[in-house]
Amino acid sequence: MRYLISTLLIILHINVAVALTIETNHSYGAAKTVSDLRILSSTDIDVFAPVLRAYSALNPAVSITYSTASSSDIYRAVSNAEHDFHLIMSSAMDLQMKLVNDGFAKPVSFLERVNLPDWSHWQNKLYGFSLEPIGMVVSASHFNEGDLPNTRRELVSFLRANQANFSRKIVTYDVTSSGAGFLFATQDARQSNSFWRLAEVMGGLAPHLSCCSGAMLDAVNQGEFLLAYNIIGSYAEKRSRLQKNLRVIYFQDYTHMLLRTVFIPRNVTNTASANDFLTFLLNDVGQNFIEQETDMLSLRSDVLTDNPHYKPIRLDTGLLVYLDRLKRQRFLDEWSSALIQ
């Protein structure tokens, strides 16, 4: 097994419009000329590599490049038709159903050796494999444990009664430009009012917009922001445990449970290698080695039935709501209008 970052790979086997970024490529497995199986993902590797590695583990003859870039350029990517990946992953899942729902995705037939929630796939061509909790992090030297706020509710009052504290020392995803982030403000929309009265009150506080849940963590730790809402929760996981600094909070009135999904494209040719890398990564030994060996969840945690509070994000066309333009923009300007005061 190998594993190396190679620009050289952009090159050779990655022929995409200025569009796509890609921010890094991870090679496992066999070295080849072309890879057998080119995974592009939005999924930091430091979160997926063990997964990648487990499964060059098991077949170590198959070549794979996994590429990372944001989900917003996967998205125009795809859409486009402008890459040779033979999966996509993304975060964002409102835009994998998007392109899924727009005839981009290949059906594939596997679920008879799977067992999967009925909440986790559409159709036969998009599959979540993990969760992800969507919390808040934050500066743990400045929280005592008795403030901590449990719902977004107690977080409206405690920042309306610390303004002068917490004014220019808040940090979230700018939905304008993170696939994940619009994603997870649409949902908090949907899910509770309780959204916009805490937007308007972090608006008035003058709050910093990020791109990245890296970013975010990386300003909390070095005290640069006190808190940091919506985080994806195994970054936040991770970094906290290497960064003290970071104390990660998880919402009791509710808490979003982020999918991450795969699909193959319409123009793969060949999907023999990603069927197989899909049925590992959905069957009970992938499920069982992402709950035990990453931060990730698998889609039969334990977590769910011990915490009603999580709620996983459902796969189904709901997601494709706040996508229409009309409906978008109108949101983007409420989010506007509160956020950016």
Second form
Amino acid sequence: MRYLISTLLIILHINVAVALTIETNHSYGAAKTVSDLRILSSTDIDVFAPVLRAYSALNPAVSITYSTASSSDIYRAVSNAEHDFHLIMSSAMDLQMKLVNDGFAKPVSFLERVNLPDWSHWQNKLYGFSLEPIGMVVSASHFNEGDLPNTRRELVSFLRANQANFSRKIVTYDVTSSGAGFLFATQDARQSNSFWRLAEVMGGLAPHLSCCSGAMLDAVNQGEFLLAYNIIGSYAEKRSRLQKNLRVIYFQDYTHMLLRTVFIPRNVTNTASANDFLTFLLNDVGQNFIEQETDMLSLRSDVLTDNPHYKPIRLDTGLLVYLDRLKRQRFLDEWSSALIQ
Amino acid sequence: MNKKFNLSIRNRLLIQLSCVAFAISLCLFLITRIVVLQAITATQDGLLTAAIQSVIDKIYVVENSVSVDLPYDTFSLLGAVGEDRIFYRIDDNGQFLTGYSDFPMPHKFGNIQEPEFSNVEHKGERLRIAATENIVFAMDKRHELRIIIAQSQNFQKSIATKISSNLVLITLFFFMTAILFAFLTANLTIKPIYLFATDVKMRGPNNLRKVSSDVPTELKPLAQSLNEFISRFRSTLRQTETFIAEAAHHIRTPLSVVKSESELALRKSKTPENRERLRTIIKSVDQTNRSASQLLDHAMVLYRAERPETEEFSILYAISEIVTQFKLAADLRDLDLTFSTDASPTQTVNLDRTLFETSVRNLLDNALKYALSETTIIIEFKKTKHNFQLTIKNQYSSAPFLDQKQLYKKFKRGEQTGEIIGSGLGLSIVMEAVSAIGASIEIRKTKGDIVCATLLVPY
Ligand SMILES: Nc1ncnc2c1ncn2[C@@H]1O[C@H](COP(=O)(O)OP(=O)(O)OP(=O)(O)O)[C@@H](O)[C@H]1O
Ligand SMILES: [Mg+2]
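Return the form predicted together with the partner chain of this protein as a structure block, the form predicted alone having already been given.
Once more the chain from above appears, this time first in line as the rest of the complex follows.
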């Protein structure tokens, strides 16, 4: 495999015009001053790197730059149309949906026929490429095997029964700052009323609110916190291989599945490299690779059919609703009053 | 212009009917399409109305202000079916409240039950807008809420194209069927004309029967004038025939007087010059007589050909009778006459006997006249698969024989007929008679200078 990785960890790279905070930059393939394919993504390089390496091995002449940023920064950059990326990837389905609905995407034209499930894309612009079950991570050493709750209802009773042990020991996303956390919480609220009960109970235990899944997982592994709610499965499982104290639980009442989505922004003039990459990513070769060689799940993953309680979050215009100024405010108010008591 | 004038009635009909069918198909297509498009728009409007109503349901009052809790499922549904784009905007007393602030507000608003619909082009997409005005009171303050929901028309478009392509197939089918009917109609319409034309065309040149008056009304005047023409022609013809017959008769009577007087004179005459002169006179009289009688026969045959009087008779019997009559003449010319047959006298035919006998008599007359003396004339009568066949063979000199075209011409005689009396009408009489009774004749000179005449009479 001939590939070149140059990892540049840029702590705070602020592009003045865009005000886009690039967290990391990685390059693959031929070294060129201006890359042929520039991807802006919210997905950690650790998770996505195998895909990039595989593509680069097949297309060594193509130079790729993979830049990561937070989903809200990505949204802002794209909606201001002040960036020069060929592909926009994000786990914030709602923000992606809004960008595409508002006309910031270009139609994708695949180089060959791709065979995708209907629910995985919206129009011919926004395409899901991997599935991520959203789960809960616990610090295994603090639980007896039989005590692990399998549903949210069980979790509520468990927390009520063990209030003393879990006070200040729960961590979850701060939905006011994390786009992904906001999406997970709103989908929870939409799915079931028991979410608010759980939020109340958690709120009673003075939970810690965090911005980022990495930090949450580290803390749980060290036993600083015992339970992290709404964590993307792929991160957690990857970590749990090294951090043996991590234990991922997918609830059986329902487990939402996040679609990581990608689109070609409207201002791209030469879409050839983007179309080529998307063809690779979404055809059977790319999807099989994602399923077998990465911690992500492919769109056709057996996990979906084997577990009827796994529900992909629907990629449709319903996602716009919680981005509405009033609706968002109302949700955040309710969430705050439940969790910050 | 001229070419167009020559176009057959059938093709004209076809073209005209096809044009009509095409016009009707086109109208059908356009009208159905318009109705379908209206139905599709009505469906979209219904969906938007329901959406706006469910949004209004979610309007609530907090303290002294108004807020909206957008319904997730409504928005999900609006965009799910055709993956349509959605825009919305809510204004409170003319102030932007939420939604897309850059979305232009329409001028007219409906109520909850009946939103005002309009079309607009926004961000490169054609949108259908539903606009409603709703009044809400919060702490006695009047809030005039203006709500719009706009949806792109992908779903509508995709249904419209689907239905349109089906519609194209249906219209095409309709058109094809119409063309088929046009074809049938054209053929049906043209059939009586065609039958009439073939009826007129198929009749022989001497068939002067009236054409059938069983024709469509439009053709009646034509049939009528044709029949009038035919009957006028027939009466003229009849007059001519009668005239010829009478003329021949009037010539023959005095001629026979001249002949008998001349023969008397010949017997009494002493000088060789006188005798020679008288012989020439007698010969001319014979010649004239022959011509007159053949003319008479010709007129008779023509007349009978027009309305043959069929009767059933034994064909073998009729032939042998004629052969017997010619025996004497053959003896005079030192000719042998042999007659052989395998037919039986019980076999009969049903046709005009006079015409038949006239033909046979003329053929035999020729054979006797032109055969070299002291030869044999062979007459055979057979029954073949489809016909009765009469062959008459006589020995002829090596002189050239008239070709087939000349043979049946009126007044056309062979070159070396010399002393032999004849008018040149014989074979044309045979031809007329034979075609009137549906038989056929063939005369050719075969090997050994034998002239062979074959008469075929169908059963
Ligand atoms: N059997 C025959 N043998 C030889 N020549 C013939 C024979 N029949 C007809 N012809 C030739 O055909 C010519 C036309 O015959 P057709 O019977 O029409 O006239 P014709 O015999 O001369 O006169 P008509 O029969 O009116 O007295 C004859 O002049 C003769 O030359
Ligand atoms: Mg003759």
